[in-house]
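A lone chain, given as structure tokens: the form predicted on its own.
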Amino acid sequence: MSGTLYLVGTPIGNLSDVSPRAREILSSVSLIAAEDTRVTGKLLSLLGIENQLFSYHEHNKKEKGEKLLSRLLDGEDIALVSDAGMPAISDPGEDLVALCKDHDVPVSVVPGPCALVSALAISGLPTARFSFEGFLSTAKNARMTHLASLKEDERTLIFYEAPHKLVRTLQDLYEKLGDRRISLVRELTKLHEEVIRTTLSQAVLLYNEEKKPRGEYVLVLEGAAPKAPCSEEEGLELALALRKEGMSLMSAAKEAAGRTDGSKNRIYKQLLDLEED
């Protein structure tokens, strides 16, 4: 029988947020799986916590990984954790997950802190629905295409960035998506945690001209603008169009009415009445 894979979040600044429940799995776990085994030590030591650390990281996941799963597969039980808050997410234990599932290995979670959820409570932005973007790529034809595909998205939009590249994002993301409303959250939990409140043009201005980048960022970004409902009378055109491009009746309705909140059943009356004229 395997062992069992947990994912252990780990506090994001606050020592007081590991929960008891934490510590022991950290404890009795055969080994501890680590972003950088340097941070993890630290903080097992601060708890009080001696157990053996195996490097896993971006750069060594795919050969460090298999190794991972053989001792799994052995009836070890692992815990794995990311230098701060819930590992998997924007980081390689992704990829251990995905592997676990892949050979029917266990995999259970230890809830714990999370740098995107806690920025986005207290941004001041729409909760109900959002997108978690990560960091954006440091190639730009990737970045920018990444930043066109978002700008008609209506989710409240959230990006991690370290303080060297905010300077850089913030302009990009005035560029291609507008002057919006944003959340710049730094340092949470932390003594110095700061959230700033404001817009895009605005905190361009604010990072270029005044305040240096300091602390990890979580960037809370508002969506796009609800599109206006189109008429009627666009919906018909949508339609006609789609019919001279080669599409049949049915669908070139429901397809223009999706587009517009047109009804499709008086759309298709009508391109139908044309039809028959």
Contents of the next structure:
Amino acid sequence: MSGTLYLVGTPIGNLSDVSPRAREILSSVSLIAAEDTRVTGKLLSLLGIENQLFSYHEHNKKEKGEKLLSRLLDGEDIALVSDAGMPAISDPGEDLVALCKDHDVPVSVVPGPCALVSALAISGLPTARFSFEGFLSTAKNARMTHLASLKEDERTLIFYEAPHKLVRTLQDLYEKLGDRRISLVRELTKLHEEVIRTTLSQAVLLYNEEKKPRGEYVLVLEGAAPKAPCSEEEGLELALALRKEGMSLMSAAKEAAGRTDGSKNRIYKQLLDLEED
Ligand code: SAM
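And the form predicted in complex with S-adenosylmethionine (SAM), for comparison with the form predicted on its own?
Let us now look at the entire complex, which starts with that chain.
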């Protein structure tokens, strides 16, 4: 009988977030497959767990995946961990799970923290419907095609991003998707945990002029304006909310007008009157 592949969630910053079951599985399996064995080695030593590590990452996943599969088929239980968070989410674990499925090897999950779900929960943006978009490609064509496919998507959009690519990504999102609310969620569960709730235009300004990107980011972006028109009153409420988030008067009026059958100029004037009061 074959062994089981355990997908074990590990902390995304705070060590106390490791579950008792994760400790138990990491201690009892024959082998732990890890994206970066140094990172996982440190985690294991902090948890006081001694076990064998096996390197499994993007650049060796084909060859090492076959080796892991053969050990699983021989009856060994194996844990798979990511550098942080849930394995198989934006990491090569996805391929190993597919390989196990193809060979009828049981896969079990030991859920733990996940950056995207934690960021969505804390973002303050709608959570009922969302789409996880992972990392945007750095290849220009693939990146632009990806962004174009999101333009009409009304769901909240979630991206992962590295600090050195943040400014370009904010700029591209603004240019391709227009001004929208965004929550920049960084360093979750760590000392410098921060959530900046703003708009794309303000975020571009902030990171171009004032703030240096630092740490790990999840970008949670408001979806496209719903196509069904809302009433002018609702449009005005939306415009006021956008103003509070820092959007310019003209952009907020335009955004609200796009969602109503109302005129941009009328909403602009109503906003101006309200703000002058
Ligand atoms: N498998 C992990 C998960 O989803 O739970 C994510 C792996 S992905 C390679 C790493 C990305 O997750 C980072 O670039 C960042 O976007 C996000 N991330 C990880 N830890 C984070 C944290 N503490 N705060 C904010 N974002 C984080």
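A quick note: this is a predicted structure, and the numbers were derived from the prediction, not measured. Residue numbers count along the first chain shown, from 1. Superpose the two forms; the largest set of C-alphas matching within 1.5 Å is the rigid core.
- Fitting the two forms on the rigid core leaves the C-alpha of Leu7 displaced by under 2 angstroms between the two forms.
- Core-superposed comparison between the two forms: the CA of Leu221 stays below a 2 Å shift.
- Ser263: CA moves 2 Å or more between the two forms after rigid-core fitting.
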